[in-house]
Amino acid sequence: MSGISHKQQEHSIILEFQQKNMLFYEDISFEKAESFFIEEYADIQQLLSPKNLINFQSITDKGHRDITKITKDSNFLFKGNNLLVLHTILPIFKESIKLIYIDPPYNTGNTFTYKDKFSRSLWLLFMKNRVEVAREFLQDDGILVIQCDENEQAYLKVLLDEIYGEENFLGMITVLTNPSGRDYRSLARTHEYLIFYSKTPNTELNPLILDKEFKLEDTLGGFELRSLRNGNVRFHQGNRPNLYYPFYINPKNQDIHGHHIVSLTKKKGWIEIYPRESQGVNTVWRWGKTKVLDNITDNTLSSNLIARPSKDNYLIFEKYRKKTRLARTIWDNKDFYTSKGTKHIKELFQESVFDYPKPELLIARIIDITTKPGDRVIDFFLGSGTTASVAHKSGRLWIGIEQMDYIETVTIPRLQKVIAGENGGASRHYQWTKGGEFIYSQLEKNETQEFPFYKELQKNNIINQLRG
């Protein structure tokens, strides 16, 4: 279902591709691959109704036990074709997903652990018919994460726009995942992206705290300095008057920072300041009246802006004391590369068990911009299981989706890590310890594999606690 309006529709660019309003199906779970075309409506919907999920267990540091009961405040790894999945348990969970985290295959035509050549066409099919359900999961400040490089963003972006709605595109990421780059083609590739979209406009992404130690403190607190002026010269006198206007300064009064003291008055024997010009324009104040009177004391050592003396004349900076800013459009922390995601799977493991594994602290910087404690993260990617290892030590909820036999000899055994207390990746950026469980489970398979391969769902007294 898509994002936007029939009329918005008229005004967009629509990506079209060939069998763009089919169904792709493919196992690969099977012996051999199973993998066709559905068109009929009847036949999407016998395939994308719900399934029977089995073999429920509890699952902690110490192993696995059978449940009876379960409710939906927990953790949850599923077994499974994600597709299936997915639309098995969206009547469970729809409109409930703060985040949903994707790193789904590049389409790169390389030999991963799972299957990663589709052409184009038929890749867009693949994803589309996923990030589709996937919006229905997304709670309305809700927020999909999409990892992929350069093979095919710039279709990728253009499907989600189509879907999710272009004034929900929040911005795409470029992420330094591999400084010294990989010798093929014409350049050595260095990045990925990450594509972010809110399901509802004025979505807004959570700031970056930083770990900083301002070097200037007054009575209220620790500051730095930022000039006061608006610099871009688009905003001036002209079309801002009201941001034209003077400060006095009092140049005789100076405190042990060597700032002085601000007013909207004139005073006797102070300096008259206004914004100066640039470019041939009156540039203008980044705060109007209303707002310095609420920030100016007569004590420089109790107000949030203050004068600094110049060479020819005095500037007007605002005490900035916030230790968060917004997250930047290029990432190149040495703690995403994807060397630091392979270097982690080694240590808890003793050897590689995995293909290029994400970090941790990237899956980290992420959650933290998009979610708060007790949110509900999804990835229906989970491969190794970085993304539910990160939200269970961050203390958000969880959902995993993985399909591949790695899931038992892999996934699990890295989240019961997680749980045993590790402290690798992520675990000091979040202060980890130990402690928690998750719930297991697998889609039930017919005996003859005939279409749709998977049981429908019959009763099933866990499933139906979880849909009460």
Ligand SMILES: C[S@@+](CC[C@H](N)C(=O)[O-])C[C@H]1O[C@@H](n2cnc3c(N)ncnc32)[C@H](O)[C@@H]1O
Second form
Amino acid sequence: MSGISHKQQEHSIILEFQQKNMLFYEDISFEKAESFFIEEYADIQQLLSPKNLINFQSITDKGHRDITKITKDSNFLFKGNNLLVLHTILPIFKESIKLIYIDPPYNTGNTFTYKDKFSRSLWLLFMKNRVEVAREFLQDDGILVIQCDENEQAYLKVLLDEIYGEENFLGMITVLTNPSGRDYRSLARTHEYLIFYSKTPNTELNPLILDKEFKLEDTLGGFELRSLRNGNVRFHQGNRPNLYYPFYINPKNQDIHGHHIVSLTKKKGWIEIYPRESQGVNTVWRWGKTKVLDNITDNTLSSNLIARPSKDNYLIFEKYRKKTRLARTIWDNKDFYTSKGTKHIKELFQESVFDYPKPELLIARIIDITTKPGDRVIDFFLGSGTTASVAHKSGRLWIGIEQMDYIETVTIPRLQKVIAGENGGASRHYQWTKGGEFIYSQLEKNETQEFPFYKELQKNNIINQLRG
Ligand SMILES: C[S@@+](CC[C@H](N)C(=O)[O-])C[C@H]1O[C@@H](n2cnc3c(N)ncnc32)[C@H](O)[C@@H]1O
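Switch over from the form predicted alone to the form predicted together with the named molecule, please.
The next block holds the full complex; its first chain is the one shown before.
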């Protein structure tokens, strides 16, 4: 099977597309947009070899100054083509990133200030070249999150299965971004996607901390009641016999909440309770006997399992004490609407200086479930700087890469406002006050034009042919 890599052979499904094994170089940050394919291994190596980063400056809300120190806790903003910057900084940041969040061009066919119109295979190649090198930045428990819409979601998922491994797919979140939709074509789109992959299996996401007060309290603290019976009739006495057993209830003993003691041992005068029948099957408990024994005491005010009367019987409940829960796969939250990002930028600049910046609280939710303070986050499609802003406010270290000149008129001023203590977006969520700095540097311009292969392409007018 020549021509098919080992990785591909492991998959029963192979994603094939034009020029898949080439490198697609696209740079629209130079005065003239240029793009070309490179096939020869030596040429690819040459293009991707580390380039010059120049004009290092330290930036605070007070302005720019020449750099005095770079520490392992510095934040970095780079201007340039992300493919070249990533390959240039890889030796420094290899395996040190906890979260990669990217919001690449969705391939909508629209023209923003940046290009968002590729053929599907070109878009896939563009993404493949970048997410492959990005993976090398992740620490073992690192996570990749890509935001996209339905233009490319299905193809991107298959590409990521191939590069990150199906076993590392953590899940996909549907975010309601534009609830009113737009009457256009057949269906009015109201959502976007967040695709989550880990670098290695068994990586877990942080649960969300719920903002709730428990109404009930015992000697161990607050709790709410959750039925111990498994309501799913697919699990029943027939296929889960170990989860079908009786509890014994003392009907005479009742605490201040009206809760009764439960036991696994039969006692005189106590009532026997089984999980009840539903849809013709005997349903089962959620816990086995060993876990039950670890969770019951003789006093209802310190026991994690109790019974409560219900009509003519008793029901068994777990006292659920956690104030956390895993993020759900549909995010329907006004704070995550696209309009929130637009409004925030308008408040910061008094005008809409950037199309469709992400809402900060959406990025905050992603950062909260994937990282902890002190972790490093990278976004190499940084745009107006939302990820860097939220990472800064949340005490995460960050790296941002953006190619366009607005990095200097939008992204940097925005981050300076963060350092000065702006109070919009995710500021309240993180109780952000002010402070910090970041290091700004640029990829040296037009370096690629020095390469022999580039001259060759130019000589043969190939670049112009490719531009069509
Ligand atoms: C959808 S926007 C990101 C918006 C961002 N999430 C925000 O909240 O502001 C995509 C950004 O990626 C940048 N970009 C696209 N291709 C790039 C490349 N090859 N190198 C660097 N930046 C690139 C574009 O210039 C654009 O600013």
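Positions refer to the first chain, counted from 1. Here the structure is a predicted model, which means the values were calculated and not measured. Under this definition, the rigid core comprises the largest set of C-alpha atoms superposing within 1.5 Å between the forms.
Superposed on the core, the two forms barely differ at Y155: its CA moves less than 2 Å between these two forms. After superposition on the rigid core, the Cα atom of R234 is displaced by 2 Å or more between these two forms.
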